[in-house]
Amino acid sequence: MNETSSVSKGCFVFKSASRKRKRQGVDGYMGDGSDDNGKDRFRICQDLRETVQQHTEVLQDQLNKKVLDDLVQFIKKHELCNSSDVRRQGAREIPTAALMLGVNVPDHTMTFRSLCNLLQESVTPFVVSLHAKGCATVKFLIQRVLEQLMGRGMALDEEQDDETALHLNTQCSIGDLCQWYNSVKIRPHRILERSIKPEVKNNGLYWSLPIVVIFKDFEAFNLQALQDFILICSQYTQELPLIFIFGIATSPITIQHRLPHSVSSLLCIEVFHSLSCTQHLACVFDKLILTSKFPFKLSSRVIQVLIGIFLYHDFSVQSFVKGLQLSMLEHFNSQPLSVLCCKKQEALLRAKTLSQKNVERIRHLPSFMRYVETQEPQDQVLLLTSDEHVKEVCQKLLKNLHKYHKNYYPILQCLYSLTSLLPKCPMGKHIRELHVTCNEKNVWEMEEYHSAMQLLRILAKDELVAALRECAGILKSANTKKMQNVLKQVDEFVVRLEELDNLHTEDLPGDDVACSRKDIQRRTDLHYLQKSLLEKESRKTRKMSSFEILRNEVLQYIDELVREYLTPAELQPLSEVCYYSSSGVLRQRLNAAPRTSIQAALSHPFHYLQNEALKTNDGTVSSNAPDLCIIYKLHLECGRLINLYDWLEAFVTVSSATEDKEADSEEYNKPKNLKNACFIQAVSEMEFLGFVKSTKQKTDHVARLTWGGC
């Protein structure tokens, strides 16, 4: 590491992690007394947390298993201790993997375990992970090989703890895993019996295992010390089954930038390709938030905000699950009603036994209130006036609440699957963009949505039915009788459709012919498309084939199904009780401002504090204050170069002010030596945070590094 700079020198302590701060509350929930049911909230926000975390778990490794699987395959095909063939020829090529996982970081962590998991269970318990911020020296890198492979020889055989460990501690080579991997050939029955299949154990070829090491950040790996360990390594390909993976970010082209030949010669490389974050993440979308498996929902402006810090921050699925979750604790702690977001049974039971002020807030929500204008005289009154008449109604709109979600997502994607096949279709583009976009407002009014059904009507009858019958996949899922109902008559049209076969191209003027299985490429250009709706709009004369008459009533009837149920969601009465809508205060959690943070805990220490002796006027400093809040303001006062004289004699004089004491005191005059050492001890602080820094120009000055305060 380089030498540090700093205007003290000292000794640095660093302190382990402090101890957990006791929880308030029953159960871990942080809330006050008076909530009547805070524990309730906490729960449910809690269990759909961990629902949500165990899902995407699922989701990573369903979206993972065909690369993990190859490589796995790769790595059974290069078991160089198989081949005695190999061994003779003396080949020194090292097989490698180059696993390309894409610029999606934080993901990365997950794939790199599951792996690991996988290749321990079915191919060889010697899997060695490696990070590069370990590794800063070829010296450590064999270190972290040794302990991991070694260290684990340790754990299972404990007859020789002591003497292995001493030897780990001492010696650093490869050789000596060498001799490590031929003691464990000799006695594989301690260590390799819980992984090793019978067939393999039967033929006597334990020491056939592979070696694998992974370089989880191939990248950011220091390019001497790896030069140096693959070209160790090249040197026992005869005694040690090694194989590599290389993660990844940017491009398979970085090995060959970042190895020169003579290093990547050596290396028998493979290029393995995952799923691009994208997918990952319209995966994620579709079953975490387009189902009405989970009752908590979050509003468009929220999903924006999402998938914006996605795009333009890291592109990390996993903190867009974090965010999702991060959206939870929020409602669940900020909307006292959101005891009725669960599962539909429990949210009835519940919404039986609401407290009296449940039931007030109830009427004070904006969906209700437009809810109760809507309604008879009659049903006003009671609906302000009597309680148990607002338990009642509410359990109904509860009901009705989860049918709206039921019937929504089945419609949403059966209007994305049509939008789709339409070119340069912004509705078609990706789906959660249209579920946005109706849950803004009114789909059907948007000229968006007006311009697609006009370009579905000049559809060819191939790809109406191929995408009815994509529709009613997705409505087979549905088990409402709506959507059952729904599914009966797109499988009425498809076979109305299919009928229509016997009529011959010819037959068909306008459109079809142009529809025709000759024009396919040509019916992919969105100029064709406009070109042929306006001689569609000159021939309205011209008498319209059986089917064209068929395709209008599909589309019809696709239409009346988007404007029943593709509604707003905040028109549904009790939506807030589901739907987190601040956007803001999200913004604000996952955009974080460490700077401004830091400026307003330095200028008002009050703030955080909360401590009365630290309140002051605008552009005063208090004696009270913490000694960096005091360095801090003062620092505010001067210009580019900062005297270090001048500034301790300011420190010195406001720190010891007081309204009470004279200047001629014994408190006021305490040992200088006090302060010198708080005001060292302060400047290096601010020389941490980035406020300043030591300058050549003058010795006994600091240079500024920001201007301007919070």
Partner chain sequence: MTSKRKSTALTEAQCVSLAQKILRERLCQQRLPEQPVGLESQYRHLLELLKRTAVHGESNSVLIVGPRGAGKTMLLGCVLRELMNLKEVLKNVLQVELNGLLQTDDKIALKEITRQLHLENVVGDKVFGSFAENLAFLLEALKSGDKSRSRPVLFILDEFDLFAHHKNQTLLYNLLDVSQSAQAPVAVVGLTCRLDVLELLEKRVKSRFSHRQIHLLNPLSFTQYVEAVGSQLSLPQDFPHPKFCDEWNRSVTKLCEDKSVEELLRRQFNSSKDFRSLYMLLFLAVIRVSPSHSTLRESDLLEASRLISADSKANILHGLSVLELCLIIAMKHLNDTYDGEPFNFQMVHNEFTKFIQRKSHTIHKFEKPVVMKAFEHLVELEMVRAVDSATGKVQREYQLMRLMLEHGQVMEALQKYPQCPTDVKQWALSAFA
Contents of the next structure:
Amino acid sequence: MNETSSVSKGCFVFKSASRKRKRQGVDGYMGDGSDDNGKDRFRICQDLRETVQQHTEVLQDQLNKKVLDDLVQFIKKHELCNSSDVRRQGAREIPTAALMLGVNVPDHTMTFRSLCNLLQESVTPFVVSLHAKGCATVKFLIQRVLEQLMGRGMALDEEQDDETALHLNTQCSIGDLCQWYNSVKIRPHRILERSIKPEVKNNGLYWSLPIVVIFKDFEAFNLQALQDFILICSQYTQELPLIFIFGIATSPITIQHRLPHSVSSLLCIEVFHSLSCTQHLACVFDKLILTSKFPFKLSSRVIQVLIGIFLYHDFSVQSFVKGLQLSMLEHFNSQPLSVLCCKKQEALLRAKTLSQKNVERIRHLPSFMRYVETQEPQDQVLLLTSDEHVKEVCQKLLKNLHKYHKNYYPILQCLYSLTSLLPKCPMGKHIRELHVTCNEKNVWEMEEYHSAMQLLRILAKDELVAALRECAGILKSANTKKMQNVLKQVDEFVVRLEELDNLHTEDLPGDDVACSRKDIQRRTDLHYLQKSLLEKESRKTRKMSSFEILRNEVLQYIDELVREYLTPAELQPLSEVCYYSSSGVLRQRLNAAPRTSIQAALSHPFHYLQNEALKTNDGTVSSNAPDLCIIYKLHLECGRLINLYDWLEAFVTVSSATEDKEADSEEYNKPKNLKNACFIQAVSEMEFLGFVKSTKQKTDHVARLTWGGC
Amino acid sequence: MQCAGYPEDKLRSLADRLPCRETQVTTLLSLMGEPDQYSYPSIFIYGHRATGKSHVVFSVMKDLELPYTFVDCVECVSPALLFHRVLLAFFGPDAAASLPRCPSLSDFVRLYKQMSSKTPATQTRFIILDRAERTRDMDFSLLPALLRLQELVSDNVTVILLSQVVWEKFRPNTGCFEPLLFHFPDYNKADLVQILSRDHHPSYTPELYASYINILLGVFFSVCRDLRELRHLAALNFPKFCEPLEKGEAKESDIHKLWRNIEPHLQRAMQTVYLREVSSMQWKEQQMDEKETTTPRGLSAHAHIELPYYSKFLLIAAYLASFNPARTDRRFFLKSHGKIKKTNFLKKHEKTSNHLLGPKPFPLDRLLAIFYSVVDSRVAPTASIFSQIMSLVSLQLLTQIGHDDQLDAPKYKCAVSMDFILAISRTVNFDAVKYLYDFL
Amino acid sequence: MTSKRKSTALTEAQCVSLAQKILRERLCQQRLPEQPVGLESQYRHLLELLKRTAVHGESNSVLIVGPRGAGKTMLLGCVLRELMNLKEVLKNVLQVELNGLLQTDDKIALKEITRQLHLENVVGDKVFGSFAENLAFLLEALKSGDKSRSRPVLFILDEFDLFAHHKNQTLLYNLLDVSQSAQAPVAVVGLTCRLDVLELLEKRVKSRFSHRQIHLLNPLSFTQYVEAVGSQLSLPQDFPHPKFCDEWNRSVTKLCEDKSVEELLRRQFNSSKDFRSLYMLLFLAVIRVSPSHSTLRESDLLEASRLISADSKANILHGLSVLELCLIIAMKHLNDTYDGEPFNFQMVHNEFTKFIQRKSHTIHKFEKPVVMKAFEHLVELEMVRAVDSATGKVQREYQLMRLMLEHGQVMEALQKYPQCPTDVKQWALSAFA
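Given the form predicted on its own above, what does the protein look like in the form predicted together with the partner chain?
Then the entire complex follows, led off by the chain already shown.
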């Protein structure tokens, strides 16, 4: 039934899918009621979601911190300019911050939210954030501003509430805003009292609190309205300390492209760049995927799907996280054994109390089977017969799995830190690529890995030391026994490398290092590298400097580490418990293809109505398929314009292919007009689905709206 | 400058507050006549931006304490605001308050009559409309009515219109009361020098600054006469100019050396006149941090836009679709087209290249067809592809032609420049030029 | 002479200002002249008509047609002034003045009528089915007490043609209808500058209009014209300072005889006979009088005419930067090559760059955005106009434009232009040859 589910769900946009899950009651959740621990899975899943969500938000704030602080500084600076009345020539210039946000529009809202909060608590209560939607004309634009400012102000002291209400809907001009602002200045508002930090109060600056106007989506604004608004505001710069913030998705060029000189000369623009979304993703990836904090893992394929969607379709980190959460849901939904996918202790407890059904399930896990085969015969028997034993083993395995994760990530990072400094990064620019490769197959059997190792072998000493130091740094944070040992080892290597040169510098052949240096400098193409490597080999046979010996030793060690710890996750027994691997489903969910699904439905009705009669070999259409399907199949043969009459004829012949054998004439034409009716209806359905539309060019013809034979 | 009916000292102060505008001020004053005399019903003052139209009028009114109201027509989203302002200025808030909900001209005139009959004008009242060109698109009868307001309200009132558009563009087709035209000429070089030299830097001698201004004008005068812009440029480049002085490499006396220092710099700045790439403040900071100034890293320094992979191809496809004639598609995108010579499908009338005429609209399916043929890998027509098209529209990289509610066959245009597309296609190493009909 | 002036300087200054006050009022048409100049016949005709309504209570309708500034309002004003001198008229007749510019639709107009008839309180908050009912009610309400005949009403519709644009001309229809039927004595006087005004009226309206028209086609001869000037400028005899007055009037007469002034006036006369432009000229002359030279001199008039006849477009062109001039020339080239087809910025820029590369040595090579800004400036000045105003959708570069300037203007501007580079001149010549 997979196709059916895929097609039907494929039509949904992914967002609503996740929402629906949340809204559904707990019991209605987790598929088959036969299962006892649906609730638990749901709970685990929920708090996992929560934690992930929190993490991302925290992360977001950290990442935006810099640019936001810059903005605040900028505003404060201008605030001072305003308060101290040094009115330069350019006094009419309105300070404007152009905030570059990148094209990942979905992520902007979060940024703006945090920006607003930050401003309101640290700089000024008067923050207006405008959306292009509400501001078709300058009138509305001004109205929005006034509503947001005065509305807020008045909301606090009600006695003027109605008064302003009428104010707003009669005629609103910036002039009114001025009056209001002055009134606020004179008898400081309660908002001010609350929101202003004492020191600001003390130095009496707060009568010049700036009014910040944020244009969230600069590109979408109506030009005329925007220009007029700026012109108007520039009239009032003396009275109102206005500050603009343009949220720009594309590039700063748009400003001078969209504003004529007469307007742009009224602005005093500074550009601020927020973190690029790719960097952003990298951080999120580190914090959410490459960590043993979360028991839930993604298999390499799923990661590829998510990354692909990110890189190819939308640069939106939000939707990446959403995807992660969705896969979480899917995992906990589809995999009953995911009860075990939680913190170590908890998992062990659950493992003790596994239901008989689940034990069976465990037995059928491929990874578990693989494990079983490795055991001695009697153990195998035990494993296949006694549930208790299985539970024992399972606990042990779970422990191992957690250990594996604990060790995997540090080593991965070490390897990355080593390989990333190689030219043309043979193991991939980003750590995620390395992670994926490691997760898929044995790294050490890969071509790239070997070439990388080769390159490492000709690494100069200082570079090597630096790299090792870095690794040591990474390992410090990892707190398993094994890792500590590794750390010791690495440190020791470092020490030895250090003392190497102050021990016997003289017999260290300068030329060797020199030439290796040279290589490093003009390592350009791999081809050249191979050559150099080969001659190195040959030279090595001749003589080996102690450094080289040591270097090889180090690399040897690293290689061992890789072989030990970077084994692909699939091989780990019970990996299915934590790893979500059904990438196909995920792709269908996140990257829905409504057209294809509809077309699939129409061309292969069998998938929906599981009716043997409809089973056809491709190309042909069975006569007792639904009319719509027949019509569809027929129209695929036609060109851009379809003659309705021919179509009808074809339809009649096809659909009456079966019965007109035994049909004799007088009852044959009765269904005829019935057929016409069917035909008409089917065609209208086609039109409704957007495959055809009636055309002016030719009466009794319809135009095809899809192209090609698809 | 002396004019009957106005206190001497004020006129004098005016005169030196308004440099190079003496003649204009005198003419204006004589037009206005003595406060109690009638002035011409409507005066139309025109001249380029930043020739001190509004400044002169405003400060004259202000200093001579005449009854006036100064309205910027951009602000008057509805005539109601204009009426409100006028009544408020002349007859106080209660008069303004007595305006009905959405007042018509006749309401306004009626009220004005009432009020002025109560308090007749002892001095000429002035209504000054800045950016008067906006009144044209407000209400067809507003402008003609304002022009003959004196007659309509039978009160000593004069309407002064300020605009940088000539009067010919205002005159309605049925004609109207002709205002008195009065031109504010642009400043000549000497004037500019005089004015700009006024805001000289405190820590340097005026002479130095004057010579600096001279140099500046020498470079920019040909391209830019706008006082405001020149002022901006002056403020921008002065620190650079007196850099050698600070370093002690030159003395104020050897102008030539200073000139040699600043000249190339100004030439470079020439490329960004009018663009307002950097605010004066930011510029100063730049001067601080990087001593040797490369070309200002302004707005245009980073024109590049990060786009998702498929969006890039969609954009390229859109560009091709909007700059190639549809019938050439088979030749470009059919994998196995025979060797069709360009001449075969070059028509006579198509001599002018499409890159001059601009992008043509194209239907969605053509865009997708091209997209699928240019994008290297095989792409499913997923929802996110379509959503990308929409987001490109919202980013103004594509523009949608026709209404948004047109579902079945929406039409688009590509709204980005050639170099932009080339830059993008370079990142996905796709040779766009090979596919452009104009460059065959 | 000089000594006397010194002694009477103070009073002199006062005299000047007083004289100016008088003349200004006259020239701003705040004061009606004693007699309308050269309009005697029309005057009598109109007066006769209105008398009939005012005195004998006949209804009537008349159009006063004449070009702007021909003195329609003035004529009517004089007539009314005289009419109101009759006692019985003054207390009896009601006036309603409407202006097409102000009463932009019939609802407003009706409100205004009610107001001017002082019937707000009578009407109160009645609701009327139709406009006609409402008007009928108003007129009914005017029936003053016992007398069966109601008071005559003069409806004066300024900018009459604008009323014709109101929704199916309800107001006009009803007014004229009333003026036709004998229900209440009403005179409808329309003032308009459109000779074809009757074509604007719907048939039903037209049929109800008594086709009386008074044309003010101002048949002044030049001598009359000059006389008019003289009378406009000369001070009244009751001027407090007779000596000054005589001096002034003498100077005025002298002025009118002066040759240069005469041919100046003739030029004015030939260009347009209407008074308002003349008044503007005189106004500009008068304001130049000051205590320092207390009489009107021909130089003043000459200066004034110079001011009036200044070509504003040329003035604006003079202020353009060289770059912008170059763009205009480029546009001219385009106009020639594509005989008057609209062009877009892209083409202009193309032309410009060609010029830069081939011919120019002095002009700097500008970045495209800079040129764009210059172009935008031209658009702002409306020297270039977009063909269609659908700006939102089209990119700025590709918006189709038209040049709004004549050859002559551009060439003249180029001649006048301060230190215009020669190669630009050359280029322009190659265009305008």
